[in-house]
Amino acid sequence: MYNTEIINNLKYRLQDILTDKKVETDVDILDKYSCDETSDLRFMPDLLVRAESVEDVRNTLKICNELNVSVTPRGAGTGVTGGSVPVSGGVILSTEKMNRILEIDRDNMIAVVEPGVITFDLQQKALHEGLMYPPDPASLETCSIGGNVAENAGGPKAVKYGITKDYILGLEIVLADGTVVNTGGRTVKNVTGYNLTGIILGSEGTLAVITKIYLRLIPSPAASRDILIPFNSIERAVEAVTSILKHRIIPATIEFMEKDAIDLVSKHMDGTIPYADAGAHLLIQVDGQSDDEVYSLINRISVAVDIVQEKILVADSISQSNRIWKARRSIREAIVKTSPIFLAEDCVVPRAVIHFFLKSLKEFFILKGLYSVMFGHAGDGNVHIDVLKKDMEYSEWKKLLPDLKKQIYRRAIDLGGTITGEHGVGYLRKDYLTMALSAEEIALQQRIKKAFDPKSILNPGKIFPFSSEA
């Protein structure tokens, strides 16, 4: 990585201009930013730095950019691709203390936020305004706005009202050599120039770093109520997802989980999960301007489905929605239980062909011994797949890795998808990126990449292979 006198003279000198307390260099504390939420992967920084201002990012990055040091942006670790992982050691530059909601101005509908502002937080205070930010990823409780930016996260909601990039209006970003630039402002319009937010979104940190997010809000809806819906299969299950589409009905969330994922989770919560012996389960979510309104589409959704209404559960209180989406949002925790080392997939494919997808995987995965759970976003098409290692011997287990993605991704692309809906390309994924993307494509990203970080010192090792970084 670096030598001891590097690594020193860049200590002393952020030391300098940032103060001791920003900057760390505990072996301790320095391991518990050496991973994300990834599974089994983990890389040493040298130093870390806890930016507390803008100013403490432009000047981190000015030290090591003039020292060729590379900068690893982390905001608060929620990844599962190893986009904050260290993988070149040098620096984390995390933004987690730089947590402040800056603005919640209510007759522009628009929120200032810093970006390490925890995602539930900002909905939270948005929602006390009467207004509402959308994008909830799975990790919303933990996840940052600004991670959230640079991932371009989605979550269940996307199916009616997008994902991050529908909402980001502006940006604040300092470059790898500490100029600071704005992007887009205030304004719901802008097209003057190129659209420079755009890019950042997405860019995985190995762009600029993000110290202030201008975000879009809308009214809150007055009323919403979450269903479960139990199937026989999941072919039935994307069966319905259609109907309901083509009945001119698009709920707020429309989230599935097949059988395998289904039973994983009911031993986990003891039995506790509704229709626990179904072959797959839609999670939909209802909003409106009233009860009447909610009302009225459940009752367009089950005619939809052709199901009877009885078969449908819906959720009267607070308590039952939790326990609807307690056995959606405990899967990860599940599959860390059952297996700490597993793979895990997000990709993407046309939504009327999800079934397609899974009975392939499933197929392919049963052949090779495999144990695998499957959920996701039915109404987009974005698809989790999690293979879990279990016993296998991890020698064994990583030997296997490189034909297991290639056969998902393949798959996926086959049927007119994508090797990542949501989490992003990131560590796990960059040696499969000639997969999706044409070279001429891929070159293309690289210009860009060299036009922002010409030393190439923001987040190396992620998106592009290491052989073809520009």
Second form
There are 2 protein chains.
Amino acid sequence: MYNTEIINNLKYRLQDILTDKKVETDVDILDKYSCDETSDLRFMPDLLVRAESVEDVRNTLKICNELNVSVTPRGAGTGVTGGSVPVSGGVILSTEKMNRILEIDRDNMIAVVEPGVITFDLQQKALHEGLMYPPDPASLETCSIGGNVAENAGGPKAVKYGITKDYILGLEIVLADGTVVNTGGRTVKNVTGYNLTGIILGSEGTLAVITKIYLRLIPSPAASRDILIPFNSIERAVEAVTSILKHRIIPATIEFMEKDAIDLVSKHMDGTIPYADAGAHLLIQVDGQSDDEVYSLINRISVAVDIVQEKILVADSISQSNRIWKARRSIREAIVKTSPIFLAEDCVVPRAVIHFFLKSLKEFFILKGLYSVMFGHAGDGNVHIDVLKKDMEYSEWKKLLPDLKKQIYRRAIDLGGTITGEHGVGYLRKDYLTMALSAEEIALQQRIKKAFDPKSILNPGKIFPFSSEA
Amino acid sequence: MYNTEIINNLKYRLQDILTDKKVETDVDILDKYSCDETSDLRFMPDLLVRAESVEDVRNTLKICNELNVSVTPRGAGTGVTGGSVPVSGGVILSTEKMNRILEIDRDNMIAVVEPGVITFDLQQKALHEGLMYPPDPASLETCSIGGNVAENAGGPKAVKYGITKDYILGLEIVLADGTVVNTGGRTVKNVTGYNLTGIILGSEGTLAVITKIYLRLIPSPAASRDILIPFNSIERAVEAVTSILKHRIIPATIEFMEKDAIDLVSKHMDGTIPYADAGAHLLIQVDGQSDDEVYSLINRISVAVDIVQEKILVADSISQSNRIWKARRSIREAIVKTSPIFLAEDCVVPRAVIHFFLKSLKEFFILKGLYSVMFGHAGDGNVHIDVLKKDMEYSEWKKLLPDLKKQIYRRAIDLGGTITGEHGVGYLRKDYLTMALSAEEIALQQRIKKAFDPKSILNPGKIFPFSSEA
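Previous: the form predicted alone; requested now: the form predicted together with a further copy of the same chain:
Now the full complex is given, and it begins with the chain already shown.
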């Protein structure tokens, strides 16, 4: 997208200040940074910078801003909406090498980390101190905490513990022109000036590059237990969720799988999935400070779902817990195996109407002859809707997608929900933002974008349906 | 501050569109809107608008923006930093009449309310449905939820339940030019575009006027119990807090009072305060879903604080709970009675260093011959520091204040904290913002201000040490 002269000039200037080893131009390596985990999306960057410090980030941004070259920040590249894909070429600015856990302060229950830390590593290190960092996106073991902040990542544990934004106390960020800004700090309460941490959360790398993160930790639960409950139908499963919460029980997770998801995984797992013939599954984890507390919760859940309950499988060993979770965790694998190209949506609706949403979608998909699989977070209304291309012609599939997305988003919005609960808008959904937000709302967001990045060099082509120069 | 011609023109235009009864010009009534609960601060508005709908807010802002007249939004006027005091005159825009609870959705555990709803009323209505809205600022029974959002209000329950921002899912706001904007919505997860809800939280009426609020509720605890623990010193009390949390116990509140606070309240309450001779008190509330759970927590707290504990008073009736809380709740009353003019600061520091902060301050105050009282939220590091004028000459007091504030803020910042934990910057602290934030950080915040309110008509003279035109 940029001419050779600009890129060469940029390369020399970056190499000069960052040293050669941090500035990558090898095409084979650049190719690895041309995509994230989004199905069927690839754009080549012109250069890759692997920053090792805030100074590296600062220098890279300063030079790129001066030369008007776009910068796409990248954590671990596990996003699924093209957020870290360089759709306008330019520089990929990776924070993967900034991966130190700088501090775990046990007394104040705070962690200070660099953005490239793998979320799972932070969790393990915290656990070692008796502490917990709860947010648990599916990509936990490979995603980075910086990416989690940029996407305001969710996960199954949102029902009890909330999402990324509930744990971020402060940030060090670098603006497009290289200015280093600190937001928030080491305390839970802080109302000194605007809540800039709040606006960075979920801004998908379009406002600033995150270089340091202050996180709140909580005491880890001493006991937990997983249970699987089969239901005849998704309606019954959703009713059970409402009933559990009405009984003042908040499990750590309440995941669901509808019939087609169960069937697909059952096939994939050669029939070893429990209750393979059920119409829906709820996969519930309860936790607490003692086994007694956990068992009392399980008993109370049994009472709460009694009217619809047929069986409950309570895992009483780690291997049984793994067996219970394996089905839920294998869904994507089963989908990719069945159809490498698929549409993955993650709409959110108020929790008590999930079944209306699913039924309406399923009817529509069947009418169109499409095969779909739905699963996700029943506790917070966040539904994963995967539609599989299977053996449809690629051109026909591509032609179908815009209307397919619109039909899905329209139903979510009509039920009081929105188009994305945890994956973000990124590149994939930007043309549909107008379905969820008014022109005035988008204009306000673009004015905020300008306040951070007046030349629009940071992650262009994401979130907004039209250029922020508009 | 405005000439009569402008104000008359404004008055006629507002009366014309809003009807006379919503536009107030009576000086005696305006006088009541010239202050909030800040000690020693008063500025007269030129006009008062009592909005009854989003349309009223929209029309008021549109006209004021056109005529360049400043608008100070006001909830219940219970702030303590002059946030709702019209320091540049102009219009006070009160949302006190927009006080309807529009919806409590029990199944989805969501409330939809207008900004003028009194926080306590919302809590009671939620409780009636078995649900809880946890944030509990001291002014709970008189403050409004709109003001809580504007200030991102805290309270004792922050240690377990978090603060206002942790419960706000979405907002309807009106920008300075009258544009209505919706942020977030009815779901816990929502990453569709920027987190505008996040930036409005704590923006102190400088970015937009809040006209509707979507809140997350949680199941209410079925049981709770209050306990009072006396300590020889504040160090021992802070050590006990660290120990409790390290034992994986998170009480609903952990409040503290240091010796001078205990002494003052003891005098005020004629010696009826328990453990009046202690060096410090911790006032702890534990809650849970059963009496058993609550008693088990109390037992675990006893174990956790064993090494320093002398006595524990466990309230076993509501009247005893009230007795325990009365001392903590009477502090301000005792202060005002002793000295109607006083400095009230609410710095925040990492929880484990509260005692360093207090000791350093106390030494400084004593050196200066000042009488101070300190108390607050030991669970989250938010310390209330009240310095009493007593019989000092008013002019001497006024001369003393700037250095006094600087000395307090400097110590909080040096310990890794900040200048305000829950009260906000408002008018009182704006000249000290540069102690906590860099020039670049303030400039960024002012660019954000401009994105919302290009003519700077909304609550001018607040937060920023210099005009946002700078």
